[in-house]
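Just the one chain here, laid out as structure tokens, in the form predicted on its own.
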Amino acid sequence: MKKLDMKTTDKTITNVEQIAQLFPNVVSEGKVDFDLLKQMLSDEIVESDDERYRLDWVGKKASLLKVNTAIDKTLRPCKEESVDFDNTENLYIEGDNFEVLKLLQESYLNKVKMIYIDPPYNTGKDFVYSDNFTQSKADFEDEIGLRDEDDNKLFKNTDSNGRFHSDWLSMMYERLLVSRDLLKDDGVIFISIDDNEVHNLRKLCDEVFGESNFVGAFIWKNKHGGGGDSPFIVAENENILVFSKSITKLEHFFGKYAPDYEKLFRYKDERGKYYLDRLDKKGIDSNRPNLIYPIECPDGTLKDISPAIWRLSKEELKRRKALNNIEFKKDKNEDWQIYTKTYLYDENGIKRKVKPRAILKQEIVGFTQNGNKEVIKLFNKKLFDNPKPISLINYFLDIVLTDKNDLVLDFFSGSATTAHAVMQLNSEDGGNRKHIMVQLPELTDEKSEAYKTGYKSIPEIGKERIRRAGKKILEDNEASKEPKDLSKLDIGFRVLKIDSSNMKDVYYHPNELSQSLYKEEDAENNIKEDRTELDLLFQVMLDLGVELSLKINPKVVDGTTIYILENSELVACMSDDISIEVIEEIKKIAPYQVVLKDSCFKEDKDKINAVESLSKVSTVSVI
């Protein structure tokens, strides 16, 4: 029987062991000696000499810190908020994004094949991620170490390296570096920003993801019209940097149909829509003599290339003439012209794709204006700055996943447009991608339109919206002439939201507990008295690395309620005093795991007798 942590991995021990396998001699007493580690990944000696090529902040070995250190919290279901909680496969989760992305790191470990992210672009007014950002500056020193009891400075420059980038980057470096760990092999992430930190966060990605997992960054002009007021040079235009999480796994990785590339397939014969491409590559003086010969034309003449090369060897001219790939056509000069047929769909009968272009197409994409209309569609108001097109998240949509039940995530999620795009995408082509929208839960503005019309903070939007937006493309579809079968369409989500733990301090520190701070009521329960079954099954859901989208099948027997996860995943009981009769129902159903309440049993040798018995055909812990 095992006793669940109810916490996030600390995953300095997990690093250590890893280590420790591949260089024992580096560890010793669970401490790594840096020294030799450096030694033993060199193949010459290391002197110790800080000046290298890097990045560096105030504040980023404590991010690191952070990032590594375990965390006690949990996440607790609203199903009053809820779309569809029993059957949705989406979540939308309140709280501090670095929080609950390490609390998804065992549920959603190599699982997301997408990230979209549009962090706050630390324009000095949008930035509101800080841990302490009421903090003075002396405070802020004191507390990173930047002066001695003397209170003299310990770092030079502290105006120009100090917290306005280097909060911005440890705020963005922890978020990335757990991210990282949740996309698949093949994973992407889509990361908007402005010209105020697009230097930084390349430099912050090529540290976290690797600078040969860059995969390229896209121009998105963003707004039509308006920068009158720009004091230099009108900025209309976005980035949007791409990184994966491993660049050999990118096969897939091909664009969206422009709709001008799809007209360059303007001619057609019984194999389908093509375009014609010249053969010969003029202007290049080459030493292929296998692509320097003559071919002959229609007419018996031969037509031979100087100064240039065939586009083909003579091998594979005379298979694609074979297959009816060679186009002559004579031009205003009544000179031979020889072409390449290129068709719409290939050799196999698969549509032809392409890469797609660094500067997006508006046509394809949209404006920020285009954004802006579809939120005001959807509530008849302007509720939120600026958010981004559906166009837009579509096009890395459709440029990512090849897979129908892919996963996305947005941690950034502000007015959910992703969450919107994902159902618009599965409403068209039957998918069943899902998403996670993940928003901290940010007051909005006393004066805005979005506080007056009631929405107290932007987590009200973004559920709001993808309800609405749901609502929207069910209407939209019967509304069509060809309606579609929606039937099976997910347009809800399961509301989550950050919280302190279920369990009270004595289950993590039960010899720590002074005498005085001692009560004897939590040695009998040491569950929080304000929670709830559910609470407590969706903290085990954490604990033991399970999706939290899985169906919950509640089961009454003999007035106990036991929680059936979908495939037998896992059952759980959290009542008190419970029958043999549970127990026995437990084990007809024979779950991979079981979980159980330390309380369900009045007597430790019912717990030992009822534990014996499950853990012959499952895995047993309780909490």
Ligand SMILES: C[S@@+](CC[C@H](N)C(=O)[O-])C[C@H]1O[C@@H](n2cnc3c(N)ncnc32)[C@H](O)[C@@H]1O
Contents of the next structure:
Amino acid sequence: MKKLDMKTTDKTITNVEQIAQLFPNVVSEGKVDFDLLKQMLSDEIVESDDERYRLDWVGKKASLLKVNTAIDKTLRPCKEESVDFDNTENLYIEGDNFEVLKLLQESYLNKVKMIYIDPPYNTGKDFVYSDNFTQSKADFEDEIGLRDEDDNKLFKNTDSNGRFHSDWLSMMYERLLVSRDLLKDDGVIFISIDDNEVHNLRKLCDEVFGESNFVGAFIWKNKHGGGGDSPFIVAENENILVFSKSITKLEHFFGKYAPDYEKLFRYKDERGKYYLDRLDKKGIDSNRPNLIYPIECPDGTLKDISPAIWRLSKEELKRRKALNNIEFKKDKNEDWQIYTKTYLYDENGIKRKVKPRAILKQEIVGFTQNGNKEVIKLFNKKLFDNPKPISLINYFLDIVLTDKNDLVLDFFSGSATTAHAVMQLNSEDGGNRKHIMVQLPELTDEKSEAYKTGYKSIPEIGKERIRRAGKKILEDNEASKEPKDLSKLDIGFRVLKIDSSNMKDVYYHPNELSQSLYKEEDAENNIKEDRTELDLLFQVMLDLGVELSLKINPKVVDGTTIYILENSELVACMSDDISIEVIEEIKKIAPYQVVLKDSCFKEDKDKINAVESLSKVSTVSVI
Ligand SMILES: C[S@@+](CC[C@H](N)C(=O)[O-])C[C@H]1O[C@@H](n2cnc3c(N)ncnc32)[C@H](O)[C@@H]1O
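Structure of the form predicted together with the named molecule (previous: the form predicted on its own):
Shown next: the complete complex, the earlier chain at its head.
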């Protein structure tokens, strides 16, 4: 039986452990000898010269430290603001996304297929974030007078800030590093950005995801005229950088299925439909001597390549020949022509997709105006500046989500366009893709239309948009000529809000409290008074790495509520007084894990017996 940590793991410790496994000699007393480690990774003597190609900025190391440090916060469910709390698999999380992503580390490790983010572009006006900068209250009030509901400091990053780019880079670095862990191996991240920081973001992502995992960059012409007040060149485009977690895993899964594309595969043999590409490529490239060699044709003659090059090396040609992927044909001059075959279904039996092109077509993805109109249509008012068009996000979802149950994350969710796009796509093709939206409880400006209409914070707008969008999708479907059965469409979401841990300090430092501070009742009741059993259950789920969307079935046994999670993944009982009947009931369920309160038995011997008996069928933990 173990006592749950009830906080995220300290990544420094696990990172050092991993290094120690690879290079035991460089770790002693839990500390890494970096000079030794450098030497271990080099095939020559390492000089202490620190010059090398890298992106550096003020605060980079501090960011890494922040990423690795444990936090003892939690996510508290808010049933009243949720829609269909008991059945939905979508989440809406309010809080600073860095902390939220850290909290999700265990429950959503390697689970997210696609991340889309539209972070602040660092234009000198837009960047509002909370951080631990030390600043007097007066300075802070003077600066912008903004704060979130929990009185967290929110700063506007103006270009008079001496660390203008550095602060933005630190903010992004921390979030991208943590979010990468949540991506599946074949997962992909799409990041919207404009010219202000695209150069820095590209390099930052090269570092976080690895240069080789750069998938490409889309160019989105987001305007339709206008913008003539730009000093020199009228900016009318944004970029969307795309990185994968592991490019080799992405190979077969990126792109779109399109009936028009299938028409290209006009030949057919026993392996299926295919098209042909000529093996020769015009133009001599003396830098590629491996692509210049004679090829033996079916009648034994040799075909020379001058003045051109082959598209494949000798070795690759041999491999393709063995797979029957090379075709020889005589042209009208009776000369041999050599072709490569591309089958509709690749070597792994996976159907090919059309590669998307870098310059997005406005008639498909829309432009900024569309995003604005879509929100105005739902609210009859302009409540949010420049949300992305649904069609833009839909285009990206369609490229990446091969499985109709895939999970999508947007941790700068704003007006929740991504949630809207996911619901819309599901309504069109009967899919069950799930979404997680994260949004800072940033307050709306008192002069704004949103504030005057009653939306005092961005999450209020985001949540209401999802409610209205879900309803509208159902209504539009009913009103259509051929309504679909959308009874299974998930238009709900569970609202969770970040907060301090449910546990009192005594839980984390039972031995550190001095005698004078020590209160008998604190030791017995280590849970904060204002926290509910459901609050505790969610912190336990985070701690044990259980998905927060699992269905929760409460059951009353002998007057005590036990919470049974979907698939019997976990049974938790937060009562202070548990009877033998409760233990017997849990045993019958035989869940994977059981969590009880340490103080749930009056007598120690009862606890020992109960834990011993439960341990035969489940892993037992206490809080
Ligand atoms: C450009 S907007 C995103 C708009 C969104 N794509 C849409 O279509 O509505 C960026 C959002 O990120 C939010 N944000 C900024 N810093 C954040 C943080 N640290 N954690 C969570 N959200 C944050 C802002 O409040 C803002 O709503």
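Residue numbers count along the first chain shown, from 1. Just so we're on the same page, rigid core means the largest C-alpha set that superposes within 1.5 Å between forms. Since the structure is predicted, the reported quantities are computational estimates derived from the model, not experimental observations.
Relative to the superposed rigid core, residue 545 undergoes a CA displacement smaller than 2 Å between the two forms.
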